[in-house]
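What follows is one chain in structure tokens, specifically the form predicted on its own.
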Amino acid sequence: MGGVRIDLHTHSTVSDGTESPSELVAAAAEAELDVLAITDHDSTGGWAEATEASRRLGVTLVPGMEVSCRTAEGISVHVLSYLHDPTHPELLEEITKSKDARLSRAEHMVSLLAEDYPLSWDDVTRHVAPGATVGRPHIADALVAAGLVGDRTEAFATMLSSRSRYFVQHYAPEPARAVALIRAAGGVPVFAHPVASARGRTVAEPVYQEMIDAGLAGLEVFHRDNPEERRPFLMGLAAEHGLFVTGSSDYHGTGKPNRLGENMTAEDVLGEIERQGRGAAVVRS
């Protein structure tokens, strides 16, 4: 990797991380990262603060976002978008629709949980940063604070699992549509943790092909949730279709055990992302 330390998948309090955008950049500097991407769920709300911190602390910043998607069969898919135009009308409309649905979904899940546990909407919202959309991680934090589970991991394995009676689906675009919208906004779409089977069902090859046909640029191969035995499949698919591969931490602060820089991306891949991106620019100090 030529000595350049690049982590292209992290979250701040704008979505479900536990550090503000500036704190996230400071943590990256402390971890001796050279390049950091901020990729909050369905939001670019942290870009401005992260940009200021990156210039001050000398960490190169890749503005990004993680778009929540769902297949027609109900399988959750996440697509990372790098260097897109945050004001692009169609993409903005789609993620706004998704965020609104996530809020309604969270309210419904809390009401179901409240039937059996001492949990209120106020208990949840006190864990949400201003401007962030309430999601399952915030409900998990409220469950932890109430002493109902030990940590987020336990919450997601039990009460907040997709198999739980408290689970509620929400609207999200199909993956190929998200890829096409990201490209239309000048962004570079990458399939996040595509074979993370511990998170739930993963997609079959036809979905990959639909995403590739729509303009998919890369696959996030080196991620702790991608089983080692499935990575050769991803590498083969990337080679066959001319996709680049990335490695990232998916860091959430104290919200997950993932550590900054535990997986990283090659410098030439960052160069390719920058070459393809037309909606926003990499921020260099």
Ligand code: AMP
Contents of the next structure:
Amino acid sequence: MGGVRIDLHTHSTVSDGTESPSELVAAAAEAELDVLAITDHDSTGGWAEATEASRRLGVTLVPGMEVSCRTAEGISVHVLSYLHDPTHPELLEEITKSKDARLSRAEHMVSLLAEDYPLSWDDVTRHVAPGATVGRPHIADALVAAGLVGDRTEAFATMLSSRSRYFVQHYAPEPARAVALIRAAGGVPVFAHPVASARGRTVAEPVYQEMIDAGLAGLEVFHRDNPEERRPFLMGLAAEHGLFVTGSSDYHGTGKPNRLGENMTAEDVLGEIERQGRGAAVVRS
Ligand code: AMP
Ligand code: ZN
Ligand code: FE
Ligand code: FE
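Mind giving me the form predicted together with this ligand, seeing as the form predicted on its own was just shown?
Up next: the whole complex, starting with the chain shown before.
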């Protein structure tokens, strides 16, 4: 009990985290994690570097990704994928579309912000690593550098909120389609922070059902953005439909208060992910 420390949701500079994949693995070692999943937004670009670092630093690595999705109603949903084949053509095509759409969407948001604030696209790209998946956190970094907000959290509470007039949506596949594609690629799909209502609207039960029918494997119940009072609902769904439950930090380096290991996943759940994953292997140090 309480032996193995497993954190299955983290970001690097390959998306909107502030540490490179090897720095992320080093931070995991520092936080005394035994197992870390790297789950950058719509990209597996950090897997190779994280694999090398995990072998060197003695941290077991679960290669993963966080797939951006949107329902027909326009509600944002994130689906974590573990151990999928990173070369699977259809999944690759979908995440590439989302990644490209994120870029034009960020440019659009910056052009709207630039009408009211001294902010340029160059100010933003300075905070984006080459080839990284662009997100609002990068715009936040530019706002911080310009002295317009104190930190990313303040930017998200104000100008970058999904309720702000500067907010723009981007293309993303429907969640059930993403779940089916992840399965087709041999991956294990887990609904990330399903009831994170502070971020925007969250989905109702029919969307869970569609995702379950498409092959959903688990629910990320233990995540700081899931309000306590909504967790029994998630636990009930998991029990009813035979889904496993995970817990994770959603660490973004210095970009968010979330700390590595603040929520963790049980060892038997990791075993289940490893049994179901067919497209990539866990990297044992
Ligand atoms: P986007 O993917 O561009 O829509 O932006 C959402 C990303 O911003 C997710 O990775 C979140 O983890 C991150 N995020 C959401 N809220 C905050 C916050 N308050 N501070 C920092 N990052 C945040
Ligand atoms: Zn992120
Ligand atoms: Fe997310
Ligand atoms: Fe995340």
